[in-house]
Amino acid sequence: MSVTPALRSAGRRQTAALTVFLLVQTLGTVFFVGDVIGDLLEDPVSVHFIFEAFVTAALVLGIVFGAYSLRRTIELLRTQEEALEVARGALGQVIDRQFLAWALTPAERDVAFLALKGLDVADIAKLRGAAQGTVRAQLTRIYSKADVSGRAQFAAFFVEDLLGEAIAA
């Protein structure tokens, strides 16, 4: 499994926006640096020069901070993407182990996994080429083996496991 295209696209848009902002700020700073150098040659003690020098220094610091923030944002996005991949893989392993512990048949495993993905009985039946009654019967056996009363508790079982917190009875 991979990060959703929408999430990846949002991260790229954010990075692109920060990059464009940093480039525009850099162009402005280059202009002000040139202006400050010109003012330095003409009148290095004027209030105008001192003010522009201060603003230019602030812009340079802004660029340095912006570049650092952009780098950190890119690193954070990569780290979050990697963590999501690990969590997805870990959840898949948890689900597989639990299906084995419940001794689900291969058909029940398929149905259980599709139910966890949020598909309804009609969609599961269509995908598996089975009757809806067969899928309902399989879900009933799955819920019985899992000792849950229905789809919500079945899904909650894995969410609790992923979060590492049990809900008090």
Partner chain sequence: MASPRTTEVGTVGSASPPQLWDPVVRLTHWGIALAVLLNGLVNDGGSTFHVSLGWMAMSLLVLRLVWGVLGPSEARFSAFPPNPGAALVHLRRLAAGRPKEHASHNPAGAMMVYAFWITLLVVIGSGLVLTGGATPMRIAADKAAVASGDWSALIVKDGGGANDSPRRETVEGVHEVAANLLLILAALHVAGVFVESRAMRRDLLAPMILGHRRK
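Would you mind giving the form predicted together with the partner chain, to go alongside the form predicted on its own above?
So it's only the chain below, everything else dropped.
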């Protein structure tokens, strides 16, 4: 039906996985650093320690980069979602304005919107508590006001606008 929930759950899975990874990394690093400090107190001048210091630096850098990339992922997901909201709102406005321009009655606007959402006559009739014949008649009037041949062309009317804009932008 809509891409938003799929996008959101995919984003959540991704950030959750990155977070768990970051958590495990931090646990490992803190325990390791604790061990290194213990070694250092016992024997400060060993070659062993130099290697351990190197590994420690690598682990700490790993946490910093991991945290940074997780932040970037979270911010990217938010930007995408906001862009989607804006686009959705903009499309809604375009549709509302077009419906007004076609001089659809309030009932016709409702039916037209549901038809755009992909509901069939039976669904629309059930949702509005009207007879299927009424809905069919309303759809016919809507198509004639919009000067389109049928449902496919009616839906394409708005998609075409969107595609045109996307190419221009």
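Positions refer to the first chain, counted from 1. The term rigid core refers to the maximal set of C-alpha atoms that superpose within 1.5 Å between the two forms. Source: prediction; values computed, not measured.
Undergrad: Could you find the option in E52, E75, D123, S149 that lands on the hinge when one rigid part rotates against the other between the two forms?
TA: Where C-alphas switch their better-fitting rigid part, the residue is E75.
Undergrad: Return the inter-part rotation between the two forms: the angle in whole degrees by which the smaller rigid part turns against the larger, from C-alpha superpositions.
TA: In whole degrees, the smaller rigid segment turns 16.
Undergrad: How much does the C-alpha of V30 shift between the two forms, in angstrom, given a rigid core superposition?
TA: Reported C-alpha shift between the two forms: 2.7 Å at V30.
Undergrad: What Cα shift, in Å, does H48 show between the two forms once the core is superposed?
TA: Displacement of the alpha carbon, after core fit: 5.3 Å.
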